[in-house]
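A single chain comes next, written as C-alpha cells; it is the form predicted alone.
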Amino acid sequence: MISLSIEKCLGFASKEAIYAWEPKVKAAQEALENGTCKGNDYLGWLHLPSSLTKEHLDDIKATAQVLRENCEVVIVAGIGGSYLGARAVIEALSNSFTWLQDKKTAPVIIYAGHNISEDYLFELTEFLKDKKFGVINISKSGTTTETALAFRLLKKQCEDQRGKEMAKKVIVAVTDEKKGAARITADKEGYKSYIIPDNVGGRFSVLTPVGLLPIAIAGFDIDKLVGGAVEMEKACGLNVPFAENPAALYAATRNELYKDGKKIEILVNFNPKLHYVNEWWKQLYGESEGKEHKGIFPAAVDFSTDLHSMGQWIQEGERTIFETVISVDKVDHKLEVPSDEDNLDGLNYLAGKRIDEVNKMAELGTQLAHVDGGVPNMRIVIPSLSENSIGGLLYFFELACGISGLLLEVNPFNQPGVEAYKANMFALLNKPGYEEASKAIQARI
C-alpha cells in the first residue's frame, strides 16, 4: 500500500490550514460519489477497478496471448491517454534493456500515433519491414489525426506483409461501442475489438482495455495491477477519515500550497523506470485542472539525472514551486559498490554499500536541500515496482485529481482547450467542411 507524507510541507503551510480543507474535500468526494459534480457524465473511472470482472480480464488476456504468439512487435497506436497509461506501466515494470536482447519473452511494444513526424513514421515502417507485427488501434472516434494517420500506414503495411487473414488476427481495435470511423473499420474488417466506456475519459482510461491489453501483451499481470487499484479504491474511500486518506490529503495539501502562491508542482522520481509515470501524470493533472485561467502547472523531473540540469533552478530559482517525490521502498535487484585498491575516484567509503542505499541518501539529501531552499516537499512511498504497487499509484493519482479539480471549482473531466489547435490545423490543411475557417486563417498569416 502506498503512503503519503506531507511533513516537509508544514514549514510552508500549517497543518491546521491543510486540515481546514477537510469539509471541502469531503464535499468533493461526495459530489464524485453521488454524481452531482461538474463533468458527472465522465465518472466511470471512480469505481472501475472494483467493477472489473474475471471474465472481462480473462478475455483481454486471451486476446493478448493471440498477439504474443503471432507477433514479434506490437504497435500501440494512440495519443494522450490512449497510450501514456500503458506506456507508464510497461516501462515501470520492464527490464531496462529487454528490447536489446536477442531472446525475448514477449513482443516488443512500440508506440505510434502520438506525433506527426514523417521521419518517425518512415523509420518505424522501415523497422517493421522484416518483422511479424500487430497493431492495437486505440481511438474513440477513429479520426484523431495523429492516430488515424499512423493506423492508415500500419494497416496497409500489416496487410501487405502478413496477408489480409493474418492482419485480421493481429489488429485489434479499442474504440467506441457503436459509432466512429474506428468502430466501422473494426466491424468491416472483422477485428477483435474492445470498448472504451463512454463515461471514462482518455486520461482516466488506463484500467480499461486501452491500457490493460498492451500491458498484458507485454507480459505483465493485469489481475495484480487491478488488484492494487482496488486496494487503493478502498484506502481512499468516502468513509476513510481525512487524515488517513492519502488522496484526500494530497489534494488538500497541493491546493493549500497553490493558494499560497506555489503555482508549479514538480513530480520527482529517483528511478528512471518511472519516467512515463511522470508523463502520464502530467497529462492527467494538466488536462484536468488547467481551465478558466486556473490550475497548478504540472512539471516533472528524473533525479538524480536532472539534478545536473534542472537542479540549480529548483534550488535557487523563483519560489513558485513545490515537489512531490515518488520513492520506491524496495528495488528488485541487489548490487553492491566494489572496493578498488587504487581508489582514484575516492569511492572506497561506499564499498560494500548497496547502490540503492546511495540512491536513497541522494533522495533524502536532495529533499532536505530543496526544503532549505524554500521548496515544500511531499513524499509518496510505493512498496516496489510491481503490478500491485503501480496499480495503486495510478488510482491514487486519479482520485486525487478528481478531488483537486473540484476544489479548484473547474470541471476536471473535460478538455475544451484541446480543440483549438485541431481547428486551426484542419483549416490550414483545407479539410472539407473548414472552407470558411481556412479563408479566415489564411488572412491571418
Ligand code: PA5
Given for the second form:
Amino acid sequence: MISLSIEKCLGFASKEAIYAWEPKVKAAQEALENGTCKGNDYLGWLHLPSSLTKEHLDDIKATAQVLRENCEVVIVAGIGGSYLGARAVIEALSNSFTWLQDKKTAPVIIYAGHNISEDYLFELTEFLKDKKFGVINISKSGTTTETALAFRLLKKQCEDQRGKEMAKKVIVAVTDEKKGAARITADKEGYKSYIIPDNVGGRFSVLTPVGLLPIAIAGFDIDKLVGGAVEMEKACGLNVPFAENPAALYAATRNELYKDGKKIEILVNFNPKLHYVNEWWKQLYGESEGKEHKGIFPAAVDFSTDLHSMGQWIQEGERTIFETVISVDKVDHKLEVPSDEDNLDGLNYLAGKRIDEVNKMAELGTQLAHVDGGVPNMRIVIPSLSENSIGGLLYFFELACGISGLLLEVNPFNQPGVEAYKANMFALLNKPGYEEASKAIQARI
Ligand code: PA5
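Structure of the form predicted in complex with the named molecule, given the form predicted alone:
Every component of the complex follows; first up is the chain already shown.
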C-alpha cells in the first residue's frame, strides 16, 4: 500500500497549520462524494475503479488479444489525457530494453498524435513500412487536430499496407459515444470502439479504455492495475480519518506550502521508468489547478540524471519550491557492485552492496541536502513497480488533485485555457468557420 510522509515539511509548515485544513478537506471530499462541487459533471473518475465490471475488463482484454496476435507494433494516437496515462503505466512496468530486442512477447507500443512534427511523422511512417502494425485512435472530442492528423496518415498506411479487412481488425477507436469525427469514422468503417464516459475528463481517464486498452496490449495485467486503484479508493475514502488518509494529507500539505509562498512543486523520482508518471502528473495537476491566475506550478525531475542539471537550482535557487519524491520500496531485480582487484575507481567500499542500496542512499542524501537548503520535502513510498502499486498511485494522485483544486477554490475539472492556442492555430490555418478570426489574427502579425 502507498504511504505518504510529510515529516520533512514540518520545519517549513507546522503540523497545526497543515491539520487546520482538515475541515476544508472534509468539505471538499463531501462535495466530491455528493456531486455538489465545481465541475460536478466530471466526477465519473471518483468511483471508477470499483465500478469497473469483469465483463468490461474481459472485453478490453479480448480486443487487446486481437491486436497482440496481429501486430508487431501498435500506435497509440492521442494527446494529453488521451495519451499520457497509458504511456505512464506502460513505461513504468516495461523492461527498459525489451523494445530493442529481436524476440518480443508483446507488440511494441509507439505514440503519435501528440505533436505536429513533420519529421516525427515521416520517420514513423518510414519505420512502419515493413511492420505489421495496428492503431488505437484515442480522442474524447474526436476532433483534436494533432491526433486526427496522425490518424489520417496511419489509417491510410494501414489500409494500403495491410488491406482494408485487416485494417478493420487492427484499428480501434476510443472516443465519445455519439459525437466527433473519430466516432463517425469508427462507425462508418466498422472498427471496434470503446466509449469514454461523458463524465470522465481526459486527464482522469487512465482507468477507462483510454489507458486500459494500450496497457493490456503491452502485456500488463489490467485487473491488478484496477485492483490497486480500488485499494486506494478505500484507503482514501471519506470515512478514513484525515491523519491516515494520504490523499487528504497530500492535498492539505501542498496547499499550506503554497499559501506560504512555495509556488512550485517538483515531482521527483529515482527510477527512470517513472519519467512518464511525472509527465502524467504534470498534466493532471497543471490542467486542474492552473486557473484564475492561481495554482502551484507542477514541475518534475528524474534523479540522479537531473541532480546533475537541476540539482544546483533546487539546492540554492529561489526558495519558492517544494519537492514530492516517489520512492519505490522494492526493485524487481538484484545486482550487486562487483569487487575489483585494482580498485582504480575507488569503488571497492561499495563491493557487495546492492545497486538499489546505493540509489536509496542517493535519495536519502538528496532529501536531507534539499531540506537543509530550504526545500520542504514530501515522500510517497510505493511498494514496487507493479500493476497494483501503479494503479494505487494513479488513483491517489487523482483524488488528491480533486481535493486540492477545490481547496484552491477553482474548478479542477475543466481546462478553458487550452482552447486559446487552438483558436489561433485554426485562424492562422484558415479553417472554415474561422474567417473573421483569420482576418483579425492576420492584422496582428
Ligand atoms: O485532460 C484533458 O481533457 C485534455 O488533456 C485532453 O485529454 C486532450 O486535450 C485531448 O483531447 P481529446 O481526447 O478530445 O482529443
